[in-house]
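Form predicted alone, single chain, as structure tokens, below.
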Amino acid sequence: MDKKTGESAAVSAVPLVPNVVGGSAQPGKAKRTLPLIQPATGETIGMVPMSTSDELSEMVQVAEAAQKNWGLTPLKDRVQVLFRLKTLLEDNTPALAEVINKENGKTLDEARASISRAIECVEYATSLPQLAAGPVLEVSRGVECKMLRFPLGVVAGITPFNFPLMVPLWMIPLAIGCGNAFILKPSEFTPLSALELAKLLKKAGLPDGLFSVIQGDKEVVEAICDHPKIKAVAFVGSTRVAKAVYTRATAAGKRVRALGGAKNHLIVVPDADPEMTATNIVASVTGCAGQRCMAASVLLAVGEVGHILDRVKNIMQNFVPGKDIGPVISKAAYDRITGYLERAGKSGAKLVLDGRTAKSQVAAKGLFLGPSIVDNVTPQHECAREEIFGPVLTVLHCKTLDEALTIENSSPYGNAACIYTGSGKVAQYFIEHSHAGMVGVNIGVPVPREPFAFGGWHDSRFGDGDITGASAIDFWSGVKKVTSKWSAEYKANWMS
């Protein structure tokens, strides 16, 4: 056998990873695929389709055949399916951990963790019969108005790779619960946590057709944007590819709720708890190898809190990739995360710690980075503005706190920004002049809780609203408003 058969032989013993339509596993139908690389370990697990239009298209028929019965359901049936989703997601929690530290590479806690907020969106949604009954009012003798909701028809979420379950859980228990087919194109970087999903909603008890998935790339996303059967799509990822999406789906026609990227901002001001301020510095920095849009970049240090950087670097320094910190995605954002390191040194930057140099046995074979501190940037700086999406901090100096609010809200990203300090009046102050969708108070990751909804300003949403919470329940729903006369009598009722 020469190199050649055996490369061959290689790739064809890997599973070809499927689609998911009517309820049932299917291979994709399209010649190009991707494989699927486990990012510890550098092996290829699977061959990922790069589905094409027409695959859509028969999947959206087979949606929308579906979706008729569905959406006459009554409401309170329809939330069974959730309440059974959300036990099953608490019984299969490590399992499911299990696959999404496989394909994405979280360390088995973040995942458990990511799970956990996931069950908490399934378990607002359970309460969709109180959350979405419309208002009555009777606005004059013998006349009422109402307002009822009714599900869109099909719809589409497009999710990215750093969270493989639990944003496609922001989407999809809300748009199901109000009555919708719901059609999931995974990142082809993660895409088995999406068969898992499946799985678990046919034990449910989800009719089929209503929850499909479908492997793919850019082509698969511009055929969702242009679909005319598909009413509304979702969608979480880079602000480039999110701006594009709703530029697309809205020319269609569909409703669009795009989120973007991120340049979070953390304050650090003199009187803030030194232990406490370190340490979560460090979880916000470091968690999900940094690729998370609610992750801290940019350190902006207000007067004399040096001590609180000595810590922030102790702790980093010990950091042991594939210990501590997982590995990142893929080959191309190894190579985007230490190419920005490489610039800043030459560019006269001081790195305080150089996440390249952190090696371990564990991480011999992986795409693994330690921590990085990149200090004395001007706010100009590429580190300073773009999305690094790694485990990288920035800092900044600033005299003032008005100072680093100038830098903050200088972004054109709007997602977080956090203020550590031990003053009410200055974290008041912060909250009022910060320019993001979601601060935090000595909380580096400020990710709302529900019921109260997740989403930034800016250039980090595209589309009215947020992707969870009461919003999103608008999203997901149309709504009629009905008025109503039954008697010519001025002083009936409906009882009369």
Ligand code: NAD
Contents of the next structure:
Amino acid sequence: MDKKTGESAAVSAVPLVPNVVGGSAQPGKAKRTLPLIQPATGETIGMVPMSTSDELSEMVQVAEAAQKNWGLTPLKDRVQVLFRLKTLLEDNTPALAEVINKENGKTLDEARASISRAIECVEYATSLPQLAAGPVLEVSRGVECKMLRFPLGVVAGITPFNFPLMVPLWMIPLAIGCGNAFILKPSEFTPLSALELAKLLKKAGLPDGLFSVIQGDKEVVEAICDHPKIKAVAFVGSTRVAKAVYTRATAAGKRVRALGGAKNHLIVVPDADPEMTATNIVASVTGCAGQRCMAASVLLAVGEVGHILDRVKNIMQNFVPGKDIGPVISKAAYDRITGYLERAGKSGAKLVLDGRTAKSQVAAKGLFLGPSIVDNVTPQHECAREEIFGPVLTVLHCKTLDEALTIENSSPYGNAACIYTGSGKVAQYFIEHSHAGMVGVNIGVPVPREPFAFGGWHDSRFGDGDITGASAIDFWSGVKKVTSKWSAEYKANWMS
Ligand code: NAD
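Write the structure block of the form predicted together with the named molecule for the protein whose form predicted alone appears above.
Every component of the complex follows; first up is the chain already shown.
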């Protein structure tokens, strides 16, 4: 299908994207399929099966059988697979970046950066023997309490299109390291990186059945939420779906950690370094074509910062789609983003830069847009409130830092926020008063690196804890508290 025209293309010669069951790629049995369209060219490069609940149940059985031995394998042995996976990811970075570039549209540099971040998560998990060791204490004379971790069994992850390798690797290393079998449901827009990951995990020595991939959409996601043998579900995607998955899977008795969408605010005050601030803002808005949950979306310009805004525009207007910025993922995404621009123009906002008119270097059928700047909007404007998820910067003007913080605080989301300032006092005030799980000072994409865990607040996350880091180790393991007394000579006392 042509992503811009929606016209059908001949798809008979196009390969069916497989599932992965029991360590090998297998064609799904689903009757329903969706075309897999390369965002940069508009070409149909595969057909993605929309797997059924029956296929999921078969996969769970295989995973359950494999998990029994894996759960009994000592942690120190389990993490050896992760050490090998790290090396394999490093050695295969160029090939993996090509796959990500093909299915998602990210530039090769962006794809490589996402793999580096994924490797960091694997590295963190290789330290599980040190990180997961529990405390032991003599609580009464001769009586000892200790904490032990056990695997949950079969667990699942449901992931978005925008980081097809990195987001699954936020989950898989800790989940598998903790002794579980993991079923991944990748985005139907980006099903290929998961297959590469399955090959690398097998090569790293992970026994068959412990990592499965099920392709599909809402139907199989709901089956995952309902399946009684899946004990925990991690989700990353839009707020609407995060909330639905959280509600459905918790109602089925599972533990769930569901990360949602975002609307991230950047506050710029007059003492900010003009060059560094402008370069940083542009990178945050345009990186991955704005399709990042950490991307800058609303710029809150406090006082006289026009000289910085001019620099932002000057850099952005020279962006060449296809060279400096990749395509967006789908025709629906293209229409959503351009719809915001269209309505902003009609609503009286000022389209300082209109990405629809940027001259592209590449095929007309690709889904390319240049960066846009929408200025002079009110805090209630849809461009100031809703997640656009494209390379669009919305600018609001404020008289004071408190006014900017009131706008930031009123967002239903709470993923990221940052400030550009030369003053430690202003930065500290912002850190204390902003409402987001991840905040930055002079950093446009304040992703906490491991061991500082990734996770937002409010409508950007449902369920406690973060998706990486120490709380994720707890999420993927069952903790038992053991109280023992072996010394008969000590007198029985409290609760003996
Ligand atoms: P999405 O919510 O459309 O899809 C995510 C997953 O849910 C996919 O696997 C998809 O197949 C499935 N899904 C889609 N609709 C469903 C439905 N109705 N019922 C059940 N399952 C459904 O998200 P996306 O478009 O793939 O990704 C972009 C979104 O993800 C943005 O909102 C972005 O902010 C968010 N995101 C958040 C984070 C974070 O860490 N907070 C990270 C990356 C992306």
